[in-house]
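The chain below stands alone, shown as structure tokens; this is the form predicted alone.
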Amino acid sequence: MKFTFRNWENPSQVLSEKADAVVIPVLDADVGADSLLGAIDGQLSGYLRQAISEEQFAAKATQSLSFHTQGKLGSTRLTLLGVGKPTGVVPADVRTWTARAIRSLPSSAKVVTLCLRGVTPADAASVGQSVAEGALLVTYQFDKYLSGDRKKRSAVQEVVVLLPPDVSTEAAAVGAQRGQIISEGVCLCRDLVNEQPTEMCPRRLAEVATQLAQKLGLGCTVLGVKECEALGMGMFLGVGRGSVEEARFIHLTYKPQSEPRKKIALIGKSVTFDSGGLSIKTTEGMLWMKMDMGGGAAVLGAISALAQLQCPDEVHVLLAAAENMPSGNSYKLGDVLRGMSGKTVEINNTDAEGRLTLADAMTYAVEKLGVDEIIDLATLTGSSMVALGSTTAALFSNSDALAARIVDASAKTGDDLWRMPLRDRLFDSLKSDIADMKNSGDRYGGSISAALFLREFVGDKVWAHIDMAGPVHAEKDVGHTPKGASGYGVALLCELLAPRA
């Protein structure tokens, strides 16, 4: 998809703009007094005002008005996007406006012009990035298994953006390039999570990581069961023991050209299918469990973008990939597993498996890599959804500074999260009579006790845990996210580790 940025100074440029559709975001305060709308209305012989009245278009944030211009404007169609009350142009809003604009187009539209007013010179690059992300992410479709009329990709080939005269089109274009790189990472993540679980097993996930490393010049190590046994990863291997698909431990390394600012581990939960093991889930509970590797997919999508964005940190991506399946070889309730750290865990729920795989990956990051910071992303607990709903992730951290950076990045990318407390007294629910701890507590504060379990394996390292069980997928089309895998976390990590200039 091509992105073109031009400055505009007077309404005549918008009236003559050649495109399949011109889209104009409109504030609710502007509907009756907007000079641009007045000029368009004059060109359309009063039809615009008539349409606004008849359709009761008040420019609310959920409203839009679209119609054919009958050859009276340069564009074939005109769309007014209601954007609500005036708060200034926020780049994150531009991402949503662009997505809404493209959703409003007829399927045959190839060129769309977006007329943005109120953009400040300081926001040029961010707006360019947001336009690219909105357009590329809203047109994503996982169509590998579709056929016939259902396999229809968007026809949009070019998005033209009209900016105020004092806004740099060059800076906007640079921002769009960044947005394209991040969008590719998000789409990679979506593809991995949307894929059927029999195909996206640990072996295949390792192949994808290896191919990505070869493409981007990353270091890559894939460990099999014997190598992980030699490292003492008894918890990780215990989870994968019941499956015919052998577990894989995947380690990708990115190093900047100059001296790294920090050494960071990004760890993604990579249970490629979670049946619950012997504590088996219901059919309903198992239906979307192919998405239980959403954290692993997110860190793979992030490293693919961070390498191209020239992240100033040394970044290690770790995926302890396994299937959690019931069989005669599965780990059992009452088993005691010993992790790479030497700590032992009594199993009282085989469906609390993700924390076991993450714990060994964290120990690897601490003992083998000596990282400065650890950030893990995981579809870890349903409790996080009970607390925060299906669109907000739960953030836990032992560092106020790191948590603040993550919250700030979240506000810019739209990967919504909320910081939750680490209440030490809830660790009592994890105490075991025969091991160092149990792998799950009681039903109350489940996302907190899961985070406390993970904290036992990070030592004195700066650490953050993002429980993304809710936002890993969208139940319907929302903003720039189509139904299905959301790609949550990729843009967040890019903003955190390679912030926009």
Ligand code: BES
Given for the second form:
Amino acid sequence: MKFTFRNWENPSQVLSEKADAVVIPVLDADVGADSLLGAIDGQLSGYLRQAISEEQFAAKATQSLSFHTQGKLGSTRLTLLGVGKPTGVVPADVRTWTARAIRSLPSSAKVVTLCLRGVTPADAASVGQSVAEGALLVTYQFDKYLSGDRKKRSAVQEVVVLLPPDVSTEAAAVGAQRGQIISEGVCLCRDLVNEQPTEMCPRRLAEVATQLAQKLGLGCTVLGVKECEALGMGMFLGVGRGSVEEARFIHLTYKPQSEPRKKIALIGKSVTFDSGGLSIKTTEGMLWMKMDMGGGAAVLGAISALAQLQCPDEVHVLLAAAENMPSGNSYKLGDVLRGMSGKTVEINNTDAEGRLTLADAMTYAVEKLGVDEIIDLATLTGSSMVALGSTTAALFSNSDALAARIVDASAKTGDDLWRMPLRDRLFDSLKSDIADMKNSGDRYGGSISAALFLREFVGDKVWAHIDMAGPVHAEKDVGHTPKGASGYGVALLCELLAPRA
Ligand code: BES
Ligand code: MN
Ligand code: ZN
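Could you drop in the structure for the form predicted together with the ligand? We only have the form predicted alone so far.
Next comes the full complex, and the chain you just saw is listed first.
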């Protein structure tokens, strides 16, 4: 998809703009007095005002008005996009507007012009980025298993953006490039999560990571079961034991050209299918468990974008990939597993498997890599959804500074999250009589006790944990996210680790 940015000074330019559709975001306060709409109305002999009034278009944030121009404008169609009452044009809104604009097009439209008014010069690059993200992310489709007509992709080839005269089109184009890189990372993540679980097993995930590393010139190490055994990763291996698909520990490294600012580990939960193991889930509970590697997919998408965005930090991506299955070889309730840190864990629920895999990856990051900072993304608990709903992730951190940076980044990218407390007293429910702890605690506060479990393995490192069990998946089309795997976390990590210029 091509992105073109142009400045415009007077309405006649918009009237003569050649495109399959011109889309104009309209503030509700402006509908009556908007001078651009007035000029268009003149060209259409009063038809626009008539349509606005008869269709009761009040430019509310959920409304749009779209019609064929019968050759009276340069563009075949005109769409007014109601945007309600924003206080100024915010780049994050532009992402949503672009996505809505593209959704409003007939499927044949190839060239769409977006007429953005009210953009401030300082936002040029961010607005360019948002346009690219909105367009590329909303047109994503996982269609490899669809046949015939349903395979039809969006026909959009070019998005032209008209900007106010004082906004730099060069800066906007640079921003769009950044948006393109990030969107590719998000779409890679979505593809991995949407894939069927029998295909996207630990071995396949390791292949994808290896290919990605080759393409981007990243360091890549894949450890098999024997090598993980030698490292003492008994918790991670316990989880994978019941499956015919062998576990893999995947480690990608990105090093910046100059001396790194700091050393960061990004750890993604990578349970390629979570049946619950012997504590087996119900059909309903198991239905979406191919998405239990969504954290791992997110950190892979992120490192692919971060390498291209020339992130100033050294980034280590770790995926302890395993399939959680019941079998004659499964880990059992009552088993005591010893992880790489030496700590022992009594298993009281084989469905609380994610924390076991993550814990060994965290120990690896602390002991082997000596990183300064650890961020983990994990579809860890149903409780996080009970607490916050299915579109908001739960953030936990032992550092107020890191938590604040993540909350900030989240507001910009739209990867929604909310900080939750690491309440020490909930750790009581993880106490075991025969081991250092148990792997699952009380039902109440389940996302908190899971985070407290993880905290045991980060030592004194700065750490944040994002429980993304809800937002890994969109139940319906929302904004720039089509139904299905959302790609949650990729844009967030890019915003956090490779900030905009
Ligand atoms: N992968 C699940 C968490 C999950 C649930 C993700 C729903 C997405 C949607 C995790 O491994 C799990 O099974 N957690 C249990 C923990 C419990 C056994 C302590 C849960 O949330 O019920
Ligand atoms: Mn589970
Ligand atoms: Zn799981």
